[in-house]
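Presented below, as structure tokens, is a lone chain in the form predicted on its own.
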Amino acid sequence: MAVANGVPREYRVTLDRVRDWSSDTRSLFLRLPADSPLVFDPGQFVSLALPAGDRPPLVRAYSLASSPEDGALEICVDRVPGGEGSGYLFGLLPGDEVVLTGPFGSFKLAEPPPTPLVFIAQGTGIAPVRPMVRRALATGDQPIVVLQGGNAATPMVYAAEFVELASANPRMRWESVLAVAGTAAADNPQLERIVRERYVEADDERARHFWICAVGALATRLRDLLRGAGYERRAVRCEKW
């Protein structure tokens, strides 16, 4: 983490550009002062200072959908109705400024392990995911599977370059898991059936690592039931948004 005499780093970053998924997803483009990089692994987060709401500033954390390498951060952003910290961000305009700090947070993939690696999300809970994938592919040669569920009011973020990465890399696999018509936004039981049959129900193997994004109960309840099933508690990993 970057800091200053034990105080996270604060960086004034500027909107470079926006990225429109959906009416209410979006992606944000910060770009850090030239002489300020920000040191971080893939998965991590970053908390802004926004001047809204009764006592500003309102501070809100982002997982980083960019990798490392990448020369701009980038923060997935969902618009929640009556939510101030995301209508604010949603009025920003290329070259506005906010202040953030970080990085944050243990669900990260610094060095993927040699085992079988399957990440899960749904969502935006995929921007954390991103980079992760990116790095194993980069580091590895262990097989990679991603399960991105989504539905009608998530948009599949992202999905035509992972698309793209498991057609030029024959070790991963990815898969869209879409919920069925009526099911909320921050659920999706068929991503929970296929996990259950597939890491559970069909074999004995318990060596694989998970990664599990997602908003609410979904997360929790993907890595309880992994972590019941005998998979080791370290190697299941969760962020519940």
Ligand SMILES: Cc1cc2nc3c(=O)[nH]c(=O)nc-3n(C[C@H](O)[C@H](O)[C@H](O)COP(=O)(O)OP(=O)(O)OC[C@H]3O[C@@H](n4cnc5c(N)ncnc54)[C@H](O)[C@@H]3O)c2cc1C
The other form holds:
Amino acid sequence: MAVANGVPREYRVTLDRVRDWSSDTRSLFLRLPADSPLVFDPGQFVSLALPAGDRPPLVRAYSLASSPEDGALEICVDRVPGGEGSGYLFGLLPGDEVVLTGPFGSFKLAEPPPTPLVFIAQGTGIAPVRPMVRRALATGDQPIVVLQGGNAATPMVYAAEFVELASANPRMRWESVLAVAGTAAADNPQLERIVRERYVEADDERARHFWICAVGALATRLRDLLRGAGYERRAVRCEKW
Ligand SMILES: Cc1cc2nc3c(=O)[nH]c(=O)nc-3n(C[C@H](O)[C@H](O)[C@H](O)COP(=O)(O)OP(=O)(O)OC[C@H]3O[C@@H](n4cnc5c(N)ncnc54)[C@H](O)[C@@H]3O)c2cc1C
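Swap state to the form predicted together with this ligand from the form predicted on its own:
Now the complete complex, all chains and molecules, led by this one.
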């Protein structure tokens, strides 16, 4: 079936399997119907319509952690305490079906610009970064830096894969930036300090392009820091969950 590139539509998908990163972070692998490919750009998200909550459907957005070339869709979900959407997803079993619509979002990387690329993510915010980095490695030749923030209590999802990619590609660097013990999961002052020192104070180079993804105010603080330091607005892309 011919599908217009990137036009959102509804799909009924089946949960194939899960991968547990920890008791509260899980990847869900979703199978599309055989005749219905979902055409998306790395970094985009889908909206799940869940039969949960007081007034179903409960609509929740999840970034695609898989690449368009992968076939199966992967989303990486945190269980939010008391959260109805994430709680529902953690209760799904292989074979269960979910209705989703997508793809959505301008936080994406289809064709990498020929400038240094910097990806900054906290926690599961690394999910949309994963397919973007894969795309950049497959199609460009510019330097790539991935700053993956986390803390001791949360799993560093996809870290082993990033380590492998960085060792196979000298133009890519991956760093984990752990917040000190006691910092709230959505915060990472160490990450903010590194971004400030390296990309604001260290030089006047302002050609880099950034992709930032995190839960809550950390995302917008990093975005505003970089835009305020002279990077072009459109060169600092940000997705706040
Ligand atoms: C574009 C977009 C993409 C997203 N992609 C993902 C994704 O790939 N994986 C994912 O787990 N979530 C993702 N989210 C968040 C997701 O849509 C839900 O908000 C989340 O699952 C909580 O829903 P809930 O019904 O369980 O809890 P709710 O009762 O709706 O709780 C909302 C609270 O949870 C916080 N929250 C939202 N996401 C997280 C999280 N991941 N970890 C901890 N706290 C969170 C919010 O800041 C808010 O305070 C995304 C959100 C957006 C807007």
